[in-house]
Structures are given as structure tokens and as C-alpha cells.
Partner chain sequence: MRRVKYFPEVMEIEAYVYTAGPVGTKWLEALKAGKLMAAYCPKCGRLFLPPKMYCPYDFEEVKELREIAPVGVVESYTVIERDFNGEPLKEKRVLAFIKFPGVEGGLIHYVKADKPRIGMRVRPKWRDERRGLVTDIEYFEEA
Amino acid sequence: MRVGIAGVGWFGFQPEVVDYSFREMMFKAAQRAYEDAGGLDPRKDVDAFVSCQEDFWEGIAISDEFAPDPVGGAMKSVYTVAGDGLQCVGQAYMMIKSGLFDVVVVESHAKPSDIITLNDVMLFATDPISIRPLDIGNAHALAALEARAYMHKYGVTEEHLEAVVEKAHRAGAKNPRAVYASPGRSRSSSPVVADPLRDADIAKFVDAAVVVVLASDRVIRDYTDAPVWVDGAWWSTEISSLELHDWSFPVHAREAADGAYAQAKITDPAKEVGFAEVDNRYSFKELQHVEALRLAPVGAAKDLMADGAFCPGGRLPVNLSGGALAEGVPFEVHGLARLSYAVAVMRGDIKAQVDRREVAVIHSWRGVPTTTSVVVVLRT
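Stick to the form predicted on its own and return the structure of that chain only.
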């Protein structure tokens, strides 16, 4: 049995959504997803719902109690996952593959603009024994340590980071929801946040909601004539103690990619994948993640980037959307943001500069201080 995407809807992608609560944002995104899925009726057609959110960000105990109503899941099976939205896709994928469900709706939402002390919340998520007592003051310092380790080991320079930032903003200029895209922005003139990371290397936060309708091949043609198939979905959480994990290489992303590729029967990702949407909430992470996903040999992404291989129109475009550096980071919605853009490219809804759109790989990382990655392989 195959699992496909029948509809996608999103709302927000603004630095601050003032007029809508997160529940209203969910409702708007769900409406659009159901319309995209041929006018699907959530009360009649959907077997189950999965919501990816995190009480830690919501600031509300048992925040999953708010999940059913806005997406039409009242009095129906609603499952909640404290993780990235792509993990919800993985859950839905397994549910449908089991044969017990035909239509599962996935939802994730975020309103970072509601959090007054965001840096403090991020630091509170760090290990209470090994990290928090250091009182580093800036949560991005942990990413800066990873950046320095990676750059030192593989000869990555600040000029390479400049190339990632420039590419992201240039691509984002063609993405209507990339509110932070600023072509021509100079990384070198932006202030240092935590050496070697400058302000331009770090994605800003954004309010957003995304809803995705997944269906089995038994019923998907009832909702769309152009399904995008989910042929692999895997996630991995590396060792949680940062002092013991590999600071120069995201093992979690490699493990997640290998699992998804095995399911999708992909043996040579660099040749078989047409384009990729990967987590680039920090500029150096795009290079790291490209290598972890086996789209480039370890240590070689910087050179391929310089040659234009990952640019729009290149051999293997990466982040045609501009990624998080252009769109912003909507917490646990980030993976669904990458997925929704890729689906639009594969269906031809977005006229992107890509020669091969039949196979795409989507990746998301949960961000500092986690070591969790999710990878999904899509096919038309």
C-alpha cells in the first residue's frame, strides 16, 4: 500500500500574526487543506488526526486539548506528538500503512511572537546538569560551538557561510511567504551573535500553521488527481547529552536519512534525488545537512555550493524556498513548511528552477538543544 499527500494548506508565515489566535490559524490552514483535497469533509472523510506541538512552546499545560476542534476532529481519533511536524507525517504514514486508516490529517502550528522570553525558554530546555549551570546567556552559543567544530574540521570558511545566506535570500525572493528574504543583504556587515555566527546566519522566528491530508492509494483519487507519494519517512534522536555527541556532524540526520532512503529504495541519493528542502535555521547547518543526507560527500558541500550545484537551476537544488533563513522558523511547523513547499514544486503549483522534480527529500531538525532529525522522501 502506498501513502500519498492529497491536500496541503497553510496560514501565516508572518513575524507576528496579530488578528488570529493559534487555534484560528489552525482552522484557516485546515480549511485550505480540505479545499485543496477536493473539498474533503473532515467529519465524514477523515479517519484520524495527528497534531505535532510542544507544551514547552505553547505555555499551556496539556495544550493538545486544543487540537481537535480547529481541524474538525471533535469526537474523532486525535493523536498528539511532541515533535516536529514531519514526525506527524511519519506517524500518519505508519497508520495508513497498517491498513487500519485510509485518510489521516496532520497539523502543526506555532506562535513564537507570543513568547516574551524566548531565549530563556530555549536555555531552559538545555541539560540541567551539564549545560544550564554554564549560564551561557545566549542559546545560539551552542550552535556556534557546532559551527566552529564543523568549520575547523572540514575547512569551511565564513565566505562559504556567506554563499549559503546569499543563496537563501535570492531564492526566497521568489517565495511569497518568505518574509525575511532580503536579496543583496551582506552577511559580513551583520553583527556577531556568537562567533562565528552573525545575525544573518540565524533564521528569525515566524508564526505559522500547516495542515496536510494524507491518504492511502485505495482512496486518494477521490481527493486529488495529482498525488505526491510519501515513499519513506524516518526520524532519529541521537544521544541527548551534548557533551557526548559529535559536534561536527549531525549523526541524527544521517540515521534518519538512511532509514527513509531504505524505505524508498533509494541507493544513490546524490543521483536519484531531484531537489531537497533541508533545515537551514543556521547557515552552516545547510551544508552539514546536505552531507548528512548523502547529497554530497562529507566535507564537500562547501565546494559544491561554490560551484552552484545547490542553487536554483543547479544539479541538485537545495532550499528552492530559501528555507528557514528566508521564511523563518515556526517551531514544530518547520518540517511541514519544507514539505508543503516541496509538494507545490512537485505538483507544478510553483514554477521553480529545477530540472528534476519527480523525487524530493525533505529534512527537519528540531533545533537547539535537540539532536532529533526527520527525513521524508517524496515521489510524484
Given for the second form:
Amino acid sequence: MRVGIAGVGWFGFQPEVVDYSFREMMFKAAQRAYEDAGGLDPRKDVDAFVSCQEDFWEGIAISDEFAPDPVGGAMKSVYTVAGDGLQCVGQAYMMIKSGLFDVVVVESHAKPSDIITLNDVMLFATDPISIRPLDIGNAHALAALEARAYMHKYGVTEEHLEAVVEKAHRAGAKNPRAVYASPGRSRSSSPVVADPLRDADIAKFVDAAVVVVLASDRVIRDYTDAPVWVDGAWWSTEISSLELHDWSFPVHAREAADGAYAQAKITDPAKEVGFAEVDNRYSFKELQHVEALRLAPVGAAKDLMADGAFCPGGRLPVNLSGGALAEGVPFEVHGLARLSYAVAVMRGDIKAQVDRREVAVIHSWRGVPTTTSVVVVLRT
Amino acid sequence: MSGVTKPLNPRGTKYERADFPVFEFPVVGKARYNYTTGEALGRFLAGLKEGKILGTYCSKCGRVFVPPRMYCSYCFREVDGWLEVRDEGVVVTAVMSYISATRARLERPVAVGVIKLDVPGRQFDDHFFPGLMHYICGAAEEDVKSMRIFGAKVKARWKPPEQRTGSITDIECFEVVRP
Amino acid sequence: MTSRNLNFKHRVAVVGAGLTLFRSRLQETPQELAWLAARQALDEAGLTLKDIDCVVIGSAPDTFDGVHMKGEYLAEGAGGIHKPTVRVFVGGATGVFVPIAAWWHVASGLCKRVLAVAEEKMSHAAKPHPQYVFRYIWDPIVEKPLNPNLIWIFAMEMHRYMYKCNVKKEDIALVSVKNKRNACGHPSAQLCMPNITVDDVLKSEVLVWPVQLYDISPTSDGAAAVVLASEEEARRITDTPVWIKGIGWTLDTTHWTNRDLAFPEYVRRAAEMAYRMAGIDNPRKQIDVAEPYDPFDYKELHHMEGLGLARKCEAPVLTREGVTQRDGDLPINPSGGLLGVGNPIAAAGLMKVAEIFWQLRGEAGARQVKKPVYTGLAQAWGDLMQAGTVIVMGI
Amino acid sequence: MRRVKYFPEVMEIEAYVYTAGPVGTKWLEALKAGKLMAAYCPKCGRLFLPPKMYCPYDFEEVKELREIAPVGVVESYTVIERDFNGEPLKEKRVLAFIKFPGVEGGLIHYVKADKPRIGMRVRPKWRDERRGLVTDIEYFEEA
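To complete the pair, please output the form predicted in complex with its partner chain; the form predicted on its own was given just before.
In what comes next, the whole complex appears, and the chain from above leads the way.
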């Protein structure tokens, strides 16, 4: 049983979507996805719906209450995954492979602009006994600890981070939904936030909704002539206690990638993968994730980056979209943002500077203080 | 396996009073939001400020939505427009609350219920109707306990215009209309 | 409806279950509660954490434990480290949904042995009162400004049900009496009231008429876990696997004030999905024992009707006639349910799945129903009177 | 038609009261007494921090704490210069991850140092009045 993507729709990707509620954003993204899936009728054609969201991002307890209506799921099989949108894709992938479901809709939405106390809310995810009492004034500091550990161990310098930032903004300038892309952005003149991280190393937040329709190979041709296949989907949580996780390397991303590659029968990712969309919500994360995904040997991403290997038109373009640094971080939508861009590139809807569009690898991390990554392998 | 009662020796350390170190974490002010109301509820709230209850409708299935949404939950399409519903209707269900949100005893109990709202020229059965939850005033405890309140006609009692803020609380309560 | 393609490659079994004590205040952290339950389930299955491929976590709102991204936080105690771990969520219905999601982890062929863990710690939200946290489940714009108490919504549903079906409070109280007595046989139970009477329920504190104190389950801390395995693995692990025969779930519209609350249509649809998969066409005859969700006493009746275990408005009659007693023709909530064992939200739902597992294996000891049982059902409910989750298990 | 565009929501829960579990509570009591301890797993023999009643490595039960030498090593650090909204802090703060020899994991805590560095040896500066919290250590300072 093969699982494919039959349609994708998105809405928002603005720092603040002022005119629409999150429910209305969901509806608009869903309308577009269903249109993209050949005018699929969610009331008849869809077996189940999965929404990826977290209560404290929504400011609603049991926020899954609000999931059904805007996507056409009222009185149907709808549930929520408290995780990145790609984890929803992973669930849909399993559901379809089980044989019980043929068409599953995946949704995620985010409205960071509605949260006034975002730092407090982020720190609400830290351990109440060992970390919360420290009252860390800036959640990004936790990422800075990882950044220094990684940079120290592998000789990554601020110039290497500069290259990541520059690439993201240049690539993002060609991505119409990358609202934060600014090709002239200089990292070195942006202020230090929590060293070694400067303001330019840290992605901003963005309001967005993405809906993806997945279908079994049995029925997918009813909805699209150009399916993009999900040939692998795997995720991993390293450990809950930050104190016990690897500060210098995202082990979770490596574990998720190995699982997804095994399913997709990819043995040499650096050769077989045509392009990648990975999490770069902090600049150094892009280098880490490229290595975790085995697109570069550990410690070597910085040099390959400097050589232009991961640039648009390079040997293995990474984040042709500009990634989160250019598009912003829409909370749990992030993975679906990466995926929807890749699908558009693979189908040729977006003309991107990439030679090999047949195999793409998509990655998302859930941000601090989590140690969870999801990796999806797509094939045309 | 006879004689075995599962679960075997379930564990957990119960306590009544925390006479050991705990971390008390004040939340006040730490989780604040400013919701974008959006097209549907934004207009609904503005309507309340003007003393009107607004709903949306779907021409395909004929449903009227209060509280309004910009999409039909059942046809999955954009609604076709807005209409003003009456600020009166009938009680579908009602209860008498003797406790507050924090579970403190109230000095005087309050009645709350779901009101099925009237829409001129339209009929609704019990399975789907425009309806709001709100306080019901003018009902005695016995009216609620005896269920006489079910089906009773009620009408919104509005706050004076200058006190309205564009909130569901611009309606103080739905008042029982005595025939 | 769903399930167009019923040719599954993989049968899935439950091979172990674990529970903590359910108590109003437990000292263990949420992670540790999850660990206690997970460890017991593994021990019962004779497995270690190394044997587990994937982990599914269930928990209701993060506002109870007071930890954002609670799935991440719980992962460690639930055994979900260096493994694919996911947290699923359908409000109060989550407990039964956890094994549903775990089912497709195995049925997809991608995981062979899965640990499914549900946890809730209500006592963290101590100030001013755990009840207060329920405010945030209402619609923040059109409902929460009215300063609601969650019991309102139950009371409104209960009253509507009483009105439509002409049910008396005395009949509803019988459920509470039955379950709070049944719980005396449960080692985890928070309440055991062997001598409680209908009169005690009717004389208990009136909270929101028609809901009184003994109509409601207590608030609790606790965790539950089950181990699922593929057919091949299950046969290797145990001689008495309990098969998952059907799964189903439905979410009704968010807008609960737009519909009749007298009948849980969403439970009916969820049951229909599960029955279709399990090949059940006459649930009243084919289900031998059931654990419908009973956070409030009327809910057991409501859900029996939604599940087709009673006709509309018939559940109070069956209850009065003793059909639903542990030694009755259709034992309902022999565990003692949420009303007796306790209600750590998601964990309470999974406790019901564990109970059916033990009942079908004949391991419920003091709680074992009198008649022989081959097929059982667990069901949970949640959100704004909106979510129904159903699992059918058999030997 | 005019619209009301925003609607405020505040979570008004007064406070959460977090318990630390049977082992964590002992650990907090030790902090209160000015002692640094680590959890000890009888199965694998590892010491680890922060303590839990289970061993994160082998899922076995942990009941015991053992006192450790209060001298740690800075594994990583950051100097926080700005708050989350980009405003400069009145006082820069050094946040570090500190490991203790022979102990898995460690502590995230503040370090008072002008020139923090990886590998720096640090010891806790205890508060005079302690409550049984990780902040009973005011900060770590160079040993």
C-alpha cells in the first residue's frame, strides 16, 4: 500500500492575520486543499481528519473541540495530535497503511500573533521542578546553549551562521509567502540576543494554516493526476529532560531520518535525495539538521554550506523556500509549511533552482524545549 | 488465574496536605491572549453592541447559524449571507446553578440554559437550530426543577447601549416572557 | 462512513495493562505516574522497554497538569524516548482513543509492539480549585465571558435527557449507587461506598440542578497503560491475547448550543464504525460486557443508548431491572467506572479498556462478571458534548 | 459593517502547585539542607540529574539519592543580553548547562562570571534562606 499527497492548501503566512480567526484560516486553507485535490468533497470523500495543535498555543483547553467544523469534519472521524504537522502526516500515513482509511486530511494552524505572553507560554513547556523556577527571561537562551555546544564541538563559527542566514534570505526572496525574507539582511550588524545567537539567527513567528489531503494508491487517481508519494514518515523523541539530551547534536532528527529512509529504501541520502526542506528556526539548526539527515557528514555541513552545495542550484539545495528564517515559524504548522513548499516544487508549480526534483526529504523540529523531530521522504 | 484481582498492587503516594517542598507557580498574567475574532464573530460582537443578534445562513441546506460562522459546517461551503434573528426564543434546556466557576457556593442560585432563537419566516426542529447559552432571569427554582421552564418563551434583556462592549454579556440574560 | 476497505493485513492484540492508584492527590510527578502505569503494563506482558517500538500518549488538556507540550514532557515516563512517540488528543474521550491510535501503529505494519499510556494530574491546578481550569474549555468569545462552571453543560444535557425521556432522578441515581459499590472490588479505586443508597445520592449537595455531588465522579490523579502487539508477537508473548476487533470515533460540531443534547448521536456514529469493523450487527446480544463512559451517572445511560446497548430512553429501565449489575445479563461498568474508581480524565478512559482486557481474560477477580464473556466494549466521551470513542475487544 | 476585531483572554488560574515525586522531594529537601545529591539507579549503577523515581536509561525504579561533590563543569553557556521581545536586559545573565563528574545529565542554572568558558569548574552559591527549590542555589561561581 502506497500513500500519496492528493492536494495541498495554505493560508496566511503573515506576521498577523488580522481579518480572520484561526477557524476561518483553517477553512480557507481547507478549501484550497480540496480544490487542489480535484474538488474533493470532505463531507463525502474523506474518511478521517487529523489536526495538529497544542492547547497553550491556542489559549483554549481541549482545543480539538474546534477542529471539526472548519475543515468539513463535523460528525466525522476527527482527532488531534499534539505535535508538529508532519506528525499528523505520519499518523495519516499509518492510518492509510492499516487498510481502514483511504483518504485522510491533515490540518494545522497557528496564530502566534494572538499570544501576548509568548515567552511565558514557551517556558510553560519546561520542567516545573528543574527549570521553571529559574524564570529564564528568554526561551531562546535554551537554543543558545545548544548552539554553543554544537559550534564548540565542530568548529562552527559565526561566519558559518552568517552563510546560513544569507542563503535563507536570498532563497526566500523568490518565495512569495516568505514575508520575512530580506536579501540584504546582515547578521553581523544584528544585535546579540543570547550569544552566540544574534537576532538574525532566530526566526520570527508567523500566522498560518496548511491543509494536506493524503490518499491511498487505490483511490488517489480520483483526486490528482500528479500524486507526490510519501515513501517514509518517522519521528523520534530523544528524551524529556533537557539535562539528559545531547546538547551538541539533534539525535532525534537522526533517529527520525533513519526510520524514514529505511521505509523509503534510501541507503545513501546524500546521493539519492534531490533537495531538502529542513527546520532552520535557528540558523545553526540548519547545519545540524543537514548532518542529522545524513546529507553531509557530521561536522562537515559548515564547509559544504560555504562551498554553496546547499544553495539554490547547488548540489543538494536545502531550504529553497528560505525555511523558517524567511517564512517565519507558524508553531505546529512548520513541518507542513516545509512539506507544502516541497510538493509545489516537485509538481513544478514553483520554478525552483533544483536539478533533481524526484526525491525530497522534509524535516521539522518542534523548537525549544522539545527534543522531537519528524522526517518525511517524498517521491514523485 | 483464579483468585487474582488485576491490577496487582497499583501504586501511588497519596497525600492530603503538602507538608513537603513543592513549587508554587503563579500563573496570573503569564498566559494572556488577544483573540482575533475574525469575520463571523467580529461582526456578531459588533451586532450585540448595537442590540442585535446576527446569524449567518447557508442557502444550500437552509441552516441558520447562531453563533455565526463564515462556513456551513454541514455543506462545507461559504455561507451565503447574514440575517438578524429575533432577540427572543424558547428554552431548550435549563439548569439551576448553586456554585460559581471556582466551585464556591453562590448566595443565590442562577438559572442558565440554551435558548433556541426565533428567525422570522423559518422553522427549526430540535435537531438543529440557532441557539445560545445564556442566563435565564425571572425563573423560580421550582420552574427549573419541575422542567416547566422547558419550552418557555424568553426575551433578551439588554444592557443600556452605553454599557455595551461588544460581548455576549451585552445581553444580561434572557427573561421569561409571562403570557 | 469510514472503513471502506476492511482487508487488514495485521490483527492487533492487547497483551498487558497497568494502572496506578487513582487518588485526589498523588505526590508523583505526571512523568512518574506514567512510568508506574507503563512499567506495570510491561511487567504484566513480560516485556521490557527495549521490546517496545513505538509509544502513544494520551492526555486531556495541558491546563490540568500545568505543562505546555505535555506529550513531550510525558514521553520520558511513558517510555517514549529514542522512539517514535506521539500524543493524541480528543478531550475526555482521549483515554479510549489512545489504543485506537496505537491500533494503527501496529495495523500499518510499522510497529510491532506499542506502549499506550494515558495520564492526568488534576491536583496541580490547586489554586483556586481544579474545577476552575475547566473554564478554558468553553468557547472563549461567546461562552467563557458568562463565567461558566463545567457542570453547567452536563446539567443541561442531563436535564434535557430527563425531559425528553421522562426519566426520574431516582433512576439516574441507581447508576451512581451501582458504580460506587462496584468500585469496592477495584484495587485502584478512589471511592468505595458499599452501603450507598439512592437516598444518599438524592440528599447530596446540589451543585447545578439536576446534578448533585454523588452524581459526579471525583477529581483524581492517575495513569493507565496498555501494551499492544501484532498477531505474531502477541502469540509469542501470551496464550491469552485479547484482540482489538473494532475501533471507531466521531466528533460532532463544536457548536453544541445548536443541537439537541438528549441523544449522543456522535457516540452512535462512533459505535457504528466500530461495530462494522467488528462484524457486530446486534450489540445488545453480541456485547457481553461494557464500560461506557460515566463521569456523571446519567452519562452511562446516555451512552448505553448511543452504543445501541439499549433503545432510546430504555437504559434507565434496564438499570432499574438490574440488567446492568455485575451479575446481570448485560454488566455495565463492572470496574466501578469513573464514578467509583475515579476520574483522572484520559487515564480513566484507558482504565476502562484495561478493565475489559482483564474481564475478557478472567482476571478481574472480585470484579469478574458472573456470565462468561467473549466480547467487550469500552467507550469514552469528551470535548463540548461532542466526541465519542469506541473500542470493541474480543477473545 | 463594523467588527470587533479582538477579544482578550487571560488564563486566570492563580497558581499551579507542582509536587516533585517521592525521589524529587528528597532531592529538594537536600537542597534545602544545602546538599547536592543525584539519583542512583540500583540496576545500572548510574547517578543522574535531575532525579526521578525511574531511571531514564533502563526504566527501573529509583529510590535512592547519593550526595555528590558540588563541583561542576560548564558544558555550554550563553550570555543572555536581550529579553524575548528584543529589549536589552538591565543586567546580562549567564545561563549554563553544568555537568558533575560521574553523573549523567546535570543542571541548567545561572553562572556568575565575567568571562564564562566551556570547561570552567563551578560550585554552587547557596542562598541563606532556602525553600527546597532549585533556586536555593542562587547561582554557580568559579570553583
